[in-house]
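Next up is one chain by itself, shown in structure tokens, the form predicted alone.
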Amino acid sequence: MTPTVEIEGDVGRVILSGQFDFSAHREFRQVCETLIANPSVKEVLVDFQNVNYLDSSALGMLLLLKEKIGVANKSLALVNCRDTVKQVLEIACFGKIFTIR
């Protein structure tokens, strides 16, 4: 999986596809750090539209991102979560930690 980035106004979107697991950690971290460092980006959206699988390392990456986003005074939302992804996020109680749209 190679995440892609789109910036529209003050919103940065990380678009994921395929399997979101440990093999994606380096690329995911790099694109997220790029958005966090961009002063014009106020909100980061992680788009799961094309993700069909995520594991516990992906959940850990999301928690680390949440922490870094908070330090940078930006907001974060998880968007377009399909059934399988939404189920994993619900089991992990991520709805209490993240904005999920």
Contents of the next structure:
Amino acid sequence: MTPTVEIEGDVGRVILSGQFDFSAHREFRQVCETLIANPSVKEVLVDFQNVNYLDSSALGMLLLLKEKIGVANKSLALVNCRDTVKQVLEIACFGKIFTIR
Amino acid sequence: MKILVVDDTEAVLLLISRFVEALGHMAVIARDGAEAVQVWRQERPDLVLMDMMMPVLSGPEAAMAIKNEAGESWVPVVFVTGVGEENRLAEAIERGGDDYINKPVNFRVLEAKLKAFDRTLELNRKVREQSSKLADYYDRAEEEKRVVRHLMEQMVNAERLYDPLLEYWLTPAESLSGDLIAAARTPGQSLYILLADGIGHGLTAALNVLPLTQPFYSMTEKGYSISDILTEMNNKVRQVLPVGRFVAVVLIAIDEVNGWVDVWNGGMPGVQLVGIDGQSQHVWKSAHLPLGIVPTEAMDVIPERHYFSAPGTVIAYSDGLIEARNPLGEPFGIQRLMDVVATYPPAERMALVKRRLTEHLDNVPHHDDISLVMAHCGLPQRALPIHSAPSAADPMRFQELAESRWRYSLNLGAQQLQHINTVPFMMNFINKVIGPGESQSDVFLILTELFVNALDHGVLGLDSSLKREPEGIEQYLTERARRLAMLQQGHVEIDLTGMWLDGQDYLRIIVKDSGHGFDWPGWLTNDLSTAGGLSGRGIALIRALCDMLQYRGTGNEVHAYYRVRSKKP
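Could you give the coordinates for the form predicted together with the partner chain, as opposed to the form predicted alone above?
What follows is the whole complex; the chain from before opens it.
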């Protein structure tokens, strides 16, 4: 999986596709770090539109991202979650700590 | 490079070795194949430039001998050939020669070839270095796995998992499991079950779940509630694991005596309660974040309670079971699991789920750890030991004749009632005094019931009739938590005395509270078989376990005499 990035104004969007699991971890981290380092980006959106599966290590990566975003004083939201992704996020009760739209 | 130059013609030997040296390499020489092998042994050159036709041992024969001895390390052999040697040359290269150069030697071409071999040799060295490093890493990882596997086995302790009411199945995706199942009984004989799933699998996942076992076993055995255990486990996980690591957890408490199941589900698939007919009666969905994500203060550690009215089975599993995919990529799913459960009697379900999953996987390995727990509840109980009251059970005789051996009393004010887990705290002492044996669990039950009555109904003034309706229990627990948090005054006094009468050890437990008491004569006529609904079992239970139970005054003081049935250690 290669995530792509779109920046619109002060919103940086990370668009993921396919399976979001441990094999995506390096690319995901790199993409997110560029967005975090970009001073004009105030909000980061992780876009799940094209993701059909995510596992527990992906949840771990999201937690790490949340921590880094918090340190950088930006905001984070998970968007366009399809049913399968939504289910995994629901079971993990991630709605309690993430903004999911 | 150190280059071995082999030729039986002195002039050629001199010419080539001088040229090699002029290029900045070091030359060693030999005059026939046999000598070449010998010099190679002593000098270990990086490359061999060798004539084909030589006395004693020919070039190709010497090359084979050298290659054989060099083994894993690569020694390029370049043949220097004259016209008419093509057939033998092709053969020699097929059998391990690396390249050739024609006679008379074109030095421009030889220089280029040496450069190319230098590059390849460098690359080869790097690859060998890396592969040896890789082999080291592999060995180390295997050794680490072996150690962690041993640790896991010790800490999980399969022996403890034996319980007549519990069936379980755990099969890791790799040699180490990130799923963990643990079970233990409280002193009051409630069955506690822990099912945990660390993120990922293999070594790191196994390490994630390790911090859970110790608080689970030690606190269960002391009689702490599952809320207390969760608090401790979350603290441990937060302390030990880095950000981004977490453990999904289900904690189940089955209390057969009072007929309820408590479940706290943080990030695991729904826990099911099914009847003998396999029909779902209750589901505990994941309602909390997995452990290790948020600080303990921000967690809701109160489990959800369900009362069962008929025998049933509590079924819990990790997502590895329902997500196990067949060769077509289709997951096993909840439906297949529930179909087996609905079709077969309780005793056959576990074996059939295993068989269905094996059929489903069709020899494809599952990618995540699989664990499944089935705990039966509400089965006909072992009869409570109801003591035939001995002649000693006469209040007057106790007061006059019993010899008091030790005394331990405790007075808890509002603040202590809010923060101290009184019963497990006192059990530490009781266990030391009365020694091991079934009495420990009896005393735990008596103390728990008496203390809970004193606190809930006496100090907090809660009405237990609220508990009679299954929906009322949630209301009751919420109200209890609210009143306890607001508590400003009130106290509970507990007085334990070891007594000796007619050659028997007795334990007297006196519990007094600051409440108004209750209409105790009415309650005392209840016994276990007639205690209806969801309240009033407590007192009936204590009466069954004790030789004598007396309420005094308005009922805010209770005296229980228990005959200790174990030998002191």
